[in-house]
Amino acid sequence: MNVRPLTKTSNERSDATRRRLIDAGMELFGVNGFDATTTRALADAAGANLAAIPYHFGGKDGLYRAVAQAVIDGLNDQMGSFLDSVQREMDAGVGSPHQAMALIERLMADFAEVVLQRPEADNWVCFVMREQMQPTEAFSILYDSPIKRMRDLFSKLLSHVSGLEPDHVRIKLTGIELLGLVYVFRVARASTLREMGWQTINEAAYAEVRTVILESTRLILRGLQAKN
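For the sequence shown above, give one chain's structure in the form predicted alone.
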């Protein structure tokens, strides 16, 4: 039997359906979690047939994993260039604690820009935070991400600041603490807006938030340096 090959238009429609399902999954899974999100809700949100989920992903589990990978791909697109830049400077040699501290501040500023200023980060952070609280098999996909790469850079740079080994418990926990300085303004966004009387985190508001993040970073780094 002769089978007609898919036309370019058919392929494009298929790819668009797959993308819409991933977008719908990113939003619905992040808000409702895996168990409470039905395949009907996913299909309706994507404007797709129910059969599209098993066709493209093998089922809801496969779609969930595809969403996790899409989060990682998005973070790679947004974070790859500045992580590469800092890595290149580190490869050239970190000559002093002051240089290490400056590189940490660069990482913090760039990371804050991604998490707090990119509109697509709303769904990313919601999905990741739910996995942090209720991890599934997809957590392994999310763990091996640009965020882990950033933590690894933090560990090496914090070692230069403190004189402790990169795998020292205080170094690893400090790296997590630094990430939290940024996350809190996304996770507690509603409280921040209400407390500050802001309608949104516009450029002026973001400048204030960024200042607080970087000042807190410097305090943490100075404290780590003073203790060692």
Given for the second form:
Protein chains: 2
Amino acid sequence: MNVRPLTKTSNERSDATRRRLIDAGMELFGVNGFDATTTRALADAAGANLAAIPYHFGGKDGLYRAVAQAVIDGLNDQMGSFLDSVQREMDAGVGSPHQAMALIERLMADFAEVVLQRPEADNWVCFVMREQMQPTEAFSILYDSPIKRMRDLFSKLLSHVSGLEPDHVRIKLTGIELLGLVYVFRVARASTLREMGWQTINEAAYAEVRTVILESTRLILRGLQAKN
Amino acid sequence: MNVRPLTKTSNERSDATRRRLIDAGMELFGVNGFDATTTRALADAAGANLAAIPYHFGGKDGLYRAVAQAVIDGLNDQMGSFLDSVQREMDAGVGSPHQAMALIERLMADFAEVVLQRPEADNWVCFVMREQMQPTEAFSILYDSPIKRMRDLFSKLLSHVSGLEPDHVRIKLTGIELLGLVYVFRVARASTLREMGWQTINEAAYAEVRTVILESTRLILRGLQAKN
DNA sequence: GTCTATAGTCGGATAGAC
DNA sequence: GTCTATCCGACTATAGAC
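Can I have the other form now, the form predicted together with the DNA, not the form predicted alone?
The next block holds the full complex; its first chain is the one shown before.
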């Protein structure tokens, strides 16, 4: 009775179907939103059967939650290493405001890369933004994300730069402001492309955007430091 | 044959119904998106009949387009006067970078007020953001908005500050960056509230946010000027 | 111009065969 | 575990009375 291989094969097929449905969900939910995305479209895009959605996820909502979790997992993959890296350097001790500023600039550059350049971003950014504007129960899953980790790092680093406490209102708001410097180019992408006369944010365009983001970051940081 | 009063009454009722449907559409489309908003919900919210939608607007899509136009009209009402005011001062001649910076700061403060404090903003901001992420044919209506006018004013003023041409890539991107300083608090509002431990952006909270926005604005402007 | 009733369409979930 | 066939509910738009 060789039941293992059968089970294993079964599980593998099952997992593959789950994964394909989640991939399809990330794209379709992100682009069109929950309601505009039909289970039929999801099943077609995943090459799966319609009934596989209620079967594997309990329904359309369940798939949606699974996608939210997958977004977090993906963000961890993409941001985990550089967040860890900065964390380690911080733990080793931040000697000077200058060093804190350098770490923030590194975080900003890496974050901009993930948000503006990685092709996967097209899917999850839309997904996250929808949740920001109209949070569903999946918002909690998304909130405890690497982005929160990043905000926390910002707070500590900005504290070193400014001399204020990490949980000072101004510090936290400035951290959000920094993220906004990156977000705006993704969220208002349609307007940005039109305004700049670009068809897409290609490499040259991204270089310009990145320069402006880092320049603005530096100016804000220097200003914070000067107030000491 | 006193036909005028009858016609007038008729038109008035008609216009009132149209207006109520547009108001309902601004709220419901903005919050829930096109697909999640049913004609029944629209009719109920407007206190109008279901059939009034196809009758007045040709269908759900027509109402959506009418809402987009109403968003622009509303923005013109709210931003027109301060945009005109700044425009007039610019036409009178911008003497110094310092004066240009003061005008930009005024624009930012007024814009922040409209985006973050006016209760009407809850409706149109979501509506506009949806169009940014997934533009429909209504995007063109929205693009030619007071916000474009504002970007253009920014370009000219930033040109005065920096000495660069108004259509220089860096200038235009910096203008977008400035808008992002305001947008982020509205778009990432859910995260902001959670991060700050606020229930709502009340007056005290807004004062803090406004301070940070204007502070960041000033720092970016000074940095631009310093490069001269 | 507005309302009621209804036609026609489509989406989500399930039952049951394989 | 997966697929087919089907049900039920909800939605948009229209026809026709008022």
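Bear in mind the structure is a predicted one, so any value in this text is a computation, not a measurement. Between two forms, the rigid core is the largest collection of C-alphas that superpose within 1.5 Å. Numbering follows the first chain given and starts at 1.
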Cα of residue 44 displaced 2 Å or more between these two forms, core superposed? yes
For residue 28, does the CA position differ by 2 Å or more between these two forms when the superposition is done on the rigid core? yes
Using the rigid core as the reference frame, would you say residue 16 shifts its C-alpha by 2 Å or more between these two forms? yes
